[in-house]
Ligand code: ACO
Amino acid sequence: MPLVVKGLEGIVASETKSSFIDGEKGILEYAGIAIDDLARNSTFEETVYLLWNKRLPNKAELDELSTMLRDRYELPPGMEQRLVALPTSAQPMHMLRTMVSALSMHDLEPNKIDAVSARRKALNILGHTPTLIAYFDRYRRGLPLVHPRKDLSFAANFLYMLNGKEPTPAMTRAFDICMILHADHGLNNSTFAARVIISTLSDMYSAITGAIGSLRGPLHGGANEGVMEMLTEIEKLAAEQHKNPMDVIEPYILDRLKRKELVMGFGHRVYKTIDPRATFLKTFSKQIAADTGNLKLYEMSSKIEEIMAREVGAKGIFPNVDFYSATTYHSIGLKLDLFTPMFAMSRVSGWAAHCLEQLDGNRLFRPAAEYTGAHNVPYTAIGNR
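Output the coordinates of this single chain in the form predicted alone.
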């Protein structure tokens, strides 16, 4: 009998040079470079180059990539009209999945999958995604659309389009770090979905659209929204009880643990120690929270981490990247339902990197399934059923 592994946990399904994870030691590397080094020293654009080329660029190469990306900030003709025809009640992840798919109709050669064409399509998607998200958020709020600026970096331009004013250097850097930290993470569910789709020799737009659909699920990309919902719930309980939120945290967390409910932002399918993406982000989230008047939120998060370390740290349950990215996203003014689209906006770079790898020496994914149903069931005519 073949071995059945539900969820394919521990099964090696492909090779990659994009990212390396050691869950026991808490290591994450992009093309061999530690994530903490990238978060402290790199930019998102440089990280994209690293993932797609498996090495850091020189200045001329980085400038070329940045220029090509900025040339794709503006949407193709007709896409803006298509976007503002959507219901304002639509959820941003549903909008993003649909509109990324629609981008294929503006590509004169949507089905070409040679290396040069695949990279061009990946740049199209990466460049247009921030504009789609920012435009849709302003449209649904009844605000005029703010067109992109080619003189701004990927992070600064998005925040400018979203808020209608240039972000501070601290806000830009905070967002840039979040983009770096979420760019790639091994063969996770959405990356696997992208590789499965592209393995049929389908197109890059279809692969990224499928990955967005996977990321939308609350067991994958929606965890950072859950962190913010938890913090908001604690504040609401404190207001109802006329207490300081800091005094409500411990009984709230202990009650969740007693009822064996998840504490959002803790634990990870891979890491058995602290998520390496959370290490630097914790420090930076404190700074950006203080700069934007959200220090109380950071202090609440810190207390939750302290309680969780005491109660379940011995079980290997530690903060993950979602725990402090939620605080950071809130501090720079992002609405709750934009948290997962931010994850998608960054992860386009990693999905594309894996698609490029998959196309190089492609093998169609075709796993087997173990049949567990009945055999030799007689067919019953409809009149006798």
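Structure of the form predicted together with the named molecule, given the form predicted alone:
Chain alone follows, minus partners and molecules.
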């Protein structure tokens, strides 16, 4: 009988030069460069170049990529009208999935997937995604749309379009680092989804639309919203009991573990130690929270981490990227349901990098399933059922 590997755990399904993960040692590299080094020294635009070309750009190459990206900040004609025809109650991840799919209809050659066309489409999606998210958020809040500014970086322009004012250099840098940290991560579920789709020689829009659908799930990118919901629930519980939130954390987490409920932002298929992105985000979220003068959520998160290490650390369950990104995004002032779209906005770069790799030496993904149903079942006419 063939071996069924549920969840494909441990199965190597692709080769990649985009990112390397050592889950035992807690190492993540993009094209060989440690994530920590990139987060400290690089920019998101440079990271995109790195992921798509497997080397850092020189100044001219970086300028060229930045210009091409800035040329795509504005949406194609007609997309804005389509966006403001959506219900204001729509969830941003559903909006994003729908609108990225719609972008294909503004591409005169949507099906072309030669290397040049595939990169052009990847740039289209990456350039338009921040605008779609910022426009939609302002539209649903009844605020006038703020058009993109080509003189601003990817991170600064997004915050400008969202808030209607230029972000401070510190906020821009904080957000840029979040974009770098979320850009790529091996053959995670959404990246695999993108590669599966493009392996049929379908198009970049379809692959990235499918990946957005995958990322939304609470076991994947949706977990950052789950973390924030958990922190809010703890605060609510403390208010009901007239206690300090710090005093209800322990019973709350222990109760959750006892009931075999997941503690969001913990655990990972690959990491059996702390996710290196979480290590970085932990320090970082403390710094941003201190700058905003509100360390409460950071301190609550840190206490949850301590309890989880004591209770389930031996099982290899540690904070993942979503855990401290929740408090970071909150401190930056982003609304809860924009957390996962932020992940998508950055991860478009990684999805595209993997699609480019998949197309270069493509073989259709078509695994097998072990059939466990009945055989030789006679057909019964509908009147006799």
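As the structure is a prediction and not an experimental result, all values here were calculated from the model. Numbering follows the first chain given and starts at 1. Each form is matched to the other, and the largest set of C-alpha atoms that superpose within 1.5 Å is called the rigid core.
Superposition of the core reveals a Cα shift of 2 Å or more for residue 259 between these two forms.
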